[in-house]
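So this first bit is one chain, no partners, the form predicted on its own, shown in structure tokens.
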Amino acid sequence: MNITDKSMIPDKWKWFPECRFGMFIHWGPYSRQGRGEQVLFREHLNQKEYEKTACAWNPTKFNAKKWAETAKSAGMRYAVLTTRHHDGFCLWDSQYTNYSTAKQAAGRDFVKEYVEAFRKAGLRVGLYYSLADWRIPAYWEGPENDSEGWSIFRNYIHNQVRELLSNYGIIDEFWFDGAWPRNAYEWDSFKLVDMMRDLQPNILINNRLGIIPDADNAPKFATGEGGTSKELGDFGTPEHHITPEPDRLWESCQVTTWRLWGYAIGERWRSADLLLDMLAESASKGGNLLLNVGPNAMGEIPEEFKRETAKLGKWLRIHGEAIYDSEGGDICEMVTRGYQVVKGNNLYLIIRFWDGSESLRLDGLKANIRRATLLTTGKSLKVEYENNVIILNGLSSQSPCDLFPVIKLECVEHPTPLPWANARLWEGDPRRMTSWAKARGESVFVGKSEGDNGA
């Protein structure tokens, strides 16, 4: 499937690139610790003591409607909630365990509240579920060392997934995690996916279902994102980086802090311009951005997240057509200015670096431009052609907005690159640039030019 060709995307999944921007929510009893979502393992905490604090967790200020309002204010169009992270604690009323918000101190089904509130707000709904459960010895031992225990644990996993897809209406996206160190055969992932599609035929399932050793040519204990499969799953999930996955949909999952996903006291926050940079880069490469927040132990979204993402929402209300339902970009060389995004016959130039010049020179683009507009202000720009070079005139010395201005080029046909610009710098056949260099000459010495005063 060519992700830039909308006709190749099944109708049931077209909503995904149309949305482009979503909210990832890492929330659980680990928020009481205030040191991220993996504190139980990374600090090797006492399991029984952690269990006591988890069961006593009662986030009385959790309000799913307010969460949905924050997502809408940021311009996000879907969300994914961690129903159960690696610590094994469940945010819904599961019949297969009492280690849940419903059966412990909170006495509430948070998944139900989340799904209802976000769906009512017009947002698509996704659920995250960790295959790992750090409490269970069989998870660590694996089927080779505890066959019976592993079978019981795996059935537990499958039953909980069935539960999540049976009791909460339509779920648009399902996000697995924690497949390490087991492979897809050990998790029985093929059977799991078949069951999920029987329950929810239109669901979009991610790729973290365990490696397929023979198909993915991966080692038994793959590290990092090694639980990802090239075959299983409908979309890729690059984490902490923005790397397109060929031939399928993908979304980059990123934090709004410097590192941790779950709530962390004292964590540093990324600014709105850096968050927008990630969104624009993802869109320019044909993917989505799933931007994370870790609510605090009482269930409140941190003010820093609301403040910075509200700036994104304000930017998107003016420039959203350059992001939503876009097709990727990178038509011609644009690194010295910013990003490109294509939609139909339109090319959007997202300007990261506003240099104060009255004109912008764009080489490498093969297109007849019907109209050029500074989308940020609505001002029309004059278009000139010098050989194959496009010159946009009428820009201001001051940047027209606090974040990234956008120029919209309405082209007669779908924009394409000139032959030399099919590849970027350090890519492609180097001989394509020979004529460009020869135009200067052959000598290593500098030729004389009149009127050059060195300014």
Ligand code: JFZ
Second form
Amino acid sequence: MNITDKSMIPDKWKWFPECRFGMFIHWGPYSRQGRGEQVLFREHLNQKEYEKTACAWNPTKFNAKKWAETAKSAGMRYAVLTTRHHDGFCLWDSQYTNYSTAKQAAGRDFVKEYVEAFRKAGLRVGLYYSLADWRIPAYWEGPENDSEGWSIFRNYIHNQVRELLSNYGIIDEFWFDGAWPRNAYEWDSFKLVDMMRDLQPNILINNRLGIIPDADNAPKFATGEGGTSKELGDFGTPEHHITPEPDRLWESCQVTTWRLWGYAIGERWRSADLLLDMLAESASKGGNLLLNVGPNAMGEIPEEFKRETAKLGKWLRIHGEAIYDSEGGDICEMVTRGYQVVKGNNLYLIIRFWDGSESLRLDGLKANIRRATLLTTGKSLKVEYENNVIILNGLSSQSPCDLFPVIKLECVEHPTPLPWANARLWEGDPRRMTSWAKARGESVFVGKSEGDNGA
Ligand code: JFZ
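In place of the form predicted on its own, the structure of the form predicted together with this ligand is requested.
Next comes the full complex, and the chain you just saw is listed first.
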């Protein structure tokens, strides 16, 4: 499956590229310490002490409706909430443990409140679930050292996934994590995926169910529908980076801070232009961006997150057609300007660097342009052709918006690169550039005649 060819994406999953931008929410009792989601392990805390703070955790200011409003204000169209992270504490009313928000101080089912509020706001909902549970000795021992304990633990995992997919309506995306150091056989991931597809036939399952040691012999279904990846899962999850997966859907998960996913007191926040750069890069490469927030211990989304992502929402309200339902778009060289995104026969130029020039030349793009528009203002641009070079005229000296202006090129047919422009610098056949250099001559001196070797 070519991820930028929408006809190759099953109808049940077309919502994924249509949405393009989601909210990742890392929230749990670790927000009380305020040093990220892994503080229990990273600081080797006393498990009993941590358990006490988790059970006493009562985020009275949690309001899922407000969270959904923040997501919509940012232009996000889906969300993924951590139902249980590696610390083992559950945010839903699980029948398999009392270590949950429902059975402890909070007395609430936060997953229920989240799915209901986000669906009501018109957002698709995803659930994150950690296979790892740092409290459980069998997780650390593994099946080879504690087969009975491992079997009990694995049944607990499968039972919890079943109840999450049985009791909360349609779940659009399931985001496994924490497979390390066990593999897909040890987690019995094939059986898990089978059960999940029975319960939720349209669900998208990510690629973190453990590696398949003998992937070449794994049953076809093990590589997810449409993909030929050597691992289970319907979509890839590049984390802290934006790397396309060649043959299946993918979603770059990124933080809005330094690198922790859970709430961190005193943290510094990435600015809107950096966040938009990640969104534009993901879309230009044909993938989604799942942008993270770690709500605080009382259940509030930090003001810094709301402030910066609201700027993206404002940008998307004008330029969203360049992102939502797009198909990738690295057609030809654009790094000196920004990003290219394709949708049908339209090519969107997302301009990261506005240099004040009246015109912009596109060398390398092969397209018959019906209309060129500065999407930011709606102003029409004049299109000229000089041999194979496309010149867009009528740009203002001042950037027309605080973030990235966008130029929309409506092409007669699907835009493609000129042969020499298919590859990028440091890629492809270097000899493709010889005639371009030869047009200047051979001399190493300025002004020397044709063919002079500089002697
Ligand atoms: C995992 C979690 O450990 C982390 O807390 C957060 O939830 C993140 C989204 O997912 O982080 C990982 C997972 C896998 C790797 C690195 C960090 N890996 O494979 O290198």
